[in-house]
Every structure is written in C-alpha cells, then in structure tokens.
Amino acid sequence: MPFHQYSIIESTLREGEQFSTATFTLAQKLEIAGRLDEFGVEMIEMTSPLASPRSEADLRAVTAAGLKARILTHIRCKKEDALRALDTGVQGIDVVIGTSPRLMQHSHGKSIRQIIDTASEVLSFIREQQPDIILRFSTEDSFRSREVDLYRVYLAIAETGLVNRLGVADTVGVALPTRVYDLVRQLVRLTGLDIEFHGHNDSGCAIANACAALEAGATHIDTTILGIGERNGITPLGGLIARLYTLDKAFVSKYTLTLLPELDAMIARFCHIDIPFNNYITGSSAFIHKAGIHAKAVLADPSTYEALNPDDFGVQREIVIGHRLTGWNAVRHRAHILGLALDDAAIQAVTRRIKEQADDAPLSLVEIDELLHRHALAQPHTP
C-alpha cells in the first residue's frame, strides 16, 4: 500500500528557495534541515550548487551537518552541473529537464531525441563518478507535455537502468488528480521504478494530485513548509500531514507532529509572512469552533466535527462564544470552567444577553466572564 511506504523529499530549501521572500541564511537554513531532521523527513533538497557562490558553500554546510535525512541537490541536465554537484558530497541527484513544447522551444531548444541522449549521457556520468548516490530524472512541465512525448523519454531513461527513481512534475498547477493517477499508475506498471511526484498549487490541486500520486504508486512527495515556492508553491508539508492522517493516522505516525506548529512559525518569520488563518493544522481558525450546534457536540465529543486531533499535534481548540450564534451549552461549559453553579435558567439568561448585545458587536472573553459572575451572585444560595 503507497500510504505507509512513501518519503518525503522536503524541498524547503531548494523549491522554497524560489519564494518571493524568502531568503535564507546559512543559520537559517541549518536550522530548518535541523528541524525537519527531527520531524523525520527522509530527504531534504537543497539548490543547485551553481546558483550561486552561497549555494554552493551552504550546501556543502549541511551536506556536512551529520542528519539523519538524505541531503539532494536539483540540478539541470547537464556535465557541468553534476560535476558541480557531485563535488558537495550530496547524496543524492535530482536530474531535471522541460518536455512541454513550450520548454522545448524556449528553454532549452533540444527535440526528443535530442533530450533522451543528453539525459542518458548526463545520467551515465553521474554514475560512472558515483555508482551508490541516489540519482532521479524528472521531465518538467510533465502535464503540458506530449503523452507520446512523455512516455517516450520515461521508458528511455528507465531502460538504461541508471535511476533509482523517475519524477513526474506539475510545474504550472494545471493536473487534476485523474491525469496525475494515470500517468504515475502507468509509469509504475511500465518501468517498476520509485515514481516522485512534485506537484505546484496555482489551481489548488496540489494536495489532491500529491494523494492521487500516492493512490497510483508514487514513493516520494514533494514537500514545502508553508507550501512556499515559485509563484503559488507546491504541496505544503503540513497540508500534506493533515490530508493523510484523516485517511489513517497510521500514515503519519513516524514524523513528529507536535513539530509542525513551529516548523511553520520558523518559515512565517523567516519569510516575513503571516501564516493563514486557514492554514492546515496551524492556522488560527483551525480549531475554532462557533456556531451553538457544533460547540455543543464538539463539547460532548470533538470527533462530531473535527477530523484533527488538535492535540496530536500539540496545538489547541477553542470554542468562541461571544456572538450571536453562540449557544447555551458553550455557555454553560464557560461557567463550569470559572467553577461557577449556575442552574439552566441563569445559563440561558447569560446567553439570550450575550445574543441581544452581540447582535451589535461580540463580546470578549472578561466580558462574558462578568455576565457569569453576575448572575452567580444574583442566584440565590439553597442553605
């Protein structure tokens, strides 16, 4: 079953890189890999060496850092580049190259044919230099590219048996889970081979098509904190974590998820960012419950409309009660809170006060605490 045996390559720190604001220093970057070290991600992507003089030194640095994860750096499909890479000590390659009509015609400038050799070569080369390292190919822009394109490159490359894995890439965010789970069903049934799926979130597919991936057979997920990257980014880690654990907790259980919260806090403050109030797991609203029915069932069992157990991952619910939708049960759980014996009558007199003036402008939290407190003291005492 792909649910309990797939990998995270967490790409923070090479995807993440591309994000509008992001920034990183070597300090910070050390501690991202530190944390998602900890979290229990098994691979972690860092920038191509080339990019810059400051690439290539910080990833030498964590290369060098001693973490459990697999360190990998993304690379274009060329000598020069893997000859770069492979002098970091990584363990592994991402080998990558655009096979739409529109990458082949403004990117790169190379036919079919012309790709499979470059590919073949480029990958035999890395091999010949390190026969032990983990080594991908990817096709870019996989979902604006020919299928007999595609198909054609894929069985190529797998028929050199030079990779450990293939890597399908929504690059633009235009999949929709369908045509993700056929094209990674067909590619597992055709070469056998560890199928990684990179999957950007321009339309909001991301999550979806990364699960339709895992459905079909895929072994690697790419993975963001925060969903950070080019434009929209891609698949975020905790989006990710959240949609698993609803189908199996099981499916989740060898990472650390009390880590999630601040994983995302680290990247929001690196990054200059605010984290959604939506977000997954972490966002403010993300275990608010408002309106009278649900806080009276959440009350009674949090499991009647929560998927999530806040408390797996070391945050918290809240149950808001000062507005106009608000019931007496929540009340009522408020004054137990303040150890306060108020009968039913008292509970919904607070409440039905609590609607008349949140009709105008909710109330806080001390001002539903005085309303309680009043009513406790105006309730007469049974001797």
Given for the second form:
Amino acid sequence: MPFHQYSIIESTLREGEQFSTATFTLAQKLEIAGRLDEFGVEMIEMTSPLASPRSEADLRAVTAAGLKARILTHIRCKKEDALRALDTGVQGIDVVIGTSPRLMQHSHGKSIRQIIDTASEVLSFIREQQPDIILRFSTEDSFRSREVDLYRVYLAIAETGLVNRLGVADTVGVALPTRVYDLVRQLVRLTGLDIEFHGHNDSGCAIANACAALEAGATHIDTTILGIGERNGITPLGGLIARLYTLDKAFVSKYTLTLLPELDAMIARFCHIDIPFNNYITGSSAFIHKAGIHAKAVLADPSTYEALNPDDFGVQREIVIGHRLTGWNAVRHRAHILGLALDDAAIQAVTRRIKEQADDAPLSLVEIDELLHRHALAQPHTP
Ligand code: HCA
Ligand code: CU
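Having gone through the form predicted on its own, I am curious about the other one (the form predicted together with ligand HCA); can you provide its structure?
Below, the chain from earlier opens the complete complex, with every other chain and molecule after it.
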C-alpha cells in the first residue's frame, strides 16, 4: 500500500558526504546519526569502509552506537568491498553497479552478462557470510540504461533470491515522475521485492520522483538533510516530508517533525552553507505572508494560505506589514497586539501612510509601531 509502509534511507552520511563542502568529523557523524535517529528515520546509509581509513573507523563507531535506525554501508559490486563491509558489523549492505552504456564503458568495462555474474557472486558471498544481513542490489544510472538491459539484470538478481531489496537510481537527475512510476511499478509487479528509489535533483524532480516511486509501490526512499550530495544533491529529507505531509499528515506522523529545523541548521553549519531562503519548511521565507489579501485571510484562518502548519514543525509564521502591498487588516492586528484601541479610520490612515512611505522603502516593525503609537496618542479617548 503506497505511503503507509515506506521507510527512509537517510544517506547524509554517504551521498551527503559527496557534497562539495561536506567533510564530517566523527563527532559530527555521531551527532548527525543520533539526531536522525531521534527524528525516526528507519535506516542510515554510510560511506564505504574502503573510501579511507577514517571512513572505516567512523562506520564502525556509528554502527556500535546502538541506534534504533539500522546502519547500512554502500559498496561497489566487488568481493573485496563486501569482505571489508561485512567486517565492520553493519546491519545492511547496499551494492551498486552501473548499467548505462556510459558507465559500462567508462566505469567498470563489464557486459550485462558479466554484471549479472559478478553481482550474483558478490551477493551470494555476502549472504553466505551473513545470512541475516539486509542486502540490496541497485543499478547505477538506471534511467539512462537500456530498458532491456535493466530488466535482464533486475530479474536475474531477483531470481537468485539473495536480496531483500532492489534499488533504482536516477544518478544524473534526468527522470520524469511518469518514468519513475512505470519502472517502479513494473519491478514491484515482476519481482515482488522491496524497491528503493534514489533520485538526484539536477533538473528539479527529485521530490516529485520520490513521490511517484512511492505511488508506484516503492518501499524505501533515499534522502539527505537539505538534499546535499553530488552536484546539487538528491531528494531532501525536509522536502520529502513536506510533499508527503501535504498529501496526508498521517503519512509522516511517525517522525519527530519538530526536529527538522535543527537537522537543517546542523548540516548548514557543518557544510558552511546557508539554508536556502525557499527551502521546504525551514527556509527563511517558508511561512512569511505579505500581500494584504493574504494577510487578512491568514489572520482569520492560517490554512487559507498554508498547506503546512508551521506549529507542526516548531517554526513560526510571520505576517510582514511594512510594505506597499500591505492591508489594513494586518495593521489592525498589529495595533491589537500592541494593545492600542484605534478606530477603523485611524487604522486606515496609518495603512495609507505605510503605503506611501513604503513606496520608497519598506518600514521596519519599529517604525510601524511608532506610527501606530503616534496615532493612538492623537486619537481622542473613548470612555
Ligand atoms: C553515485 C552512486 C549513487 C548510487 C545510488 C544507489 C547514484 O554516487 O553515483 O546506490 O542507489 O546516484 O547512482 O549515489
Ligand atoms: Cu547518488
């Protein structure tokens, strides 16, 4: 059943480490993993132990931290990688190999037959060593692979009965939601296995594609905090949450949503970047209402212009009033907050004044408050 039984594979500590400015220390990795665990992600994917000595040591440390989330590592389709990964005690291994003509030529030089043979060998080796390990096989660059190759590989691997999950990867972010839907749907139908979707965001479809994968029956979605990863990254955790929440709050109620601002701020700090102003949920403008018409309706009922309730994420809504598009309902609301009993004529006069002044430059809240106070003093007292 789509949306009800999916899991998040949080890959900030693998795909995210491939982001241009990400170099996490062990302390930072433990903090990221710990916070993600509190948030409630089901799985945390970490960089291959073969990447560097520190990568291996850190993988061991996070695996030993006793988190609820299962710790996975991500390896090439090679026996030596499998051996090293198994030795770290991880709970799951994600195996990947390129199947697009470009990657077959430039990455590993194997034919489809050889890919199937190598993968079967590596996967059965892992299964023999660790019968209970969570094992996933994924094709890299799935959407630029020849369809006939793709199905040949997936069906052969599914038939071995060795893996728990098949992964689909939009490695260069070219897939449209309809294509993701079709591929995932076919794989669900043909293999009956769990399906994972990993989508890059080069052309802006990463969240929509993840959603399409779930609609088609995918069981696992890869995310990173703020969407960091190679180039401009993958499906962001917060963006996926926003997408699913707006379908039905119940789809994300298993997660501690109020931790999202802290997660995004933490990664921005560790990677020396800003949270984008237009970021899902935590961007500085995500809950700012401006035009007078919007402000009036939001003051009456926030859901008129908010599909997401900021309270659910521990963030604040803001109504800005010191600009030329302002309306008198918002100004009256401000007077009310200040405890000033101004009549409608006075509020409208202040609003006119704000608009005139703001045609040149926006007014700060302090300036607006001064205007309101001045009018309140000038207004004859009503008993
Ligand atoms: C890469 C590999 C990968 C792997 C995805 C997966 C991709 O860094 O190029 O294992 O599902 O995007 O294809 O991240
Ligand atoms: Cu990737």
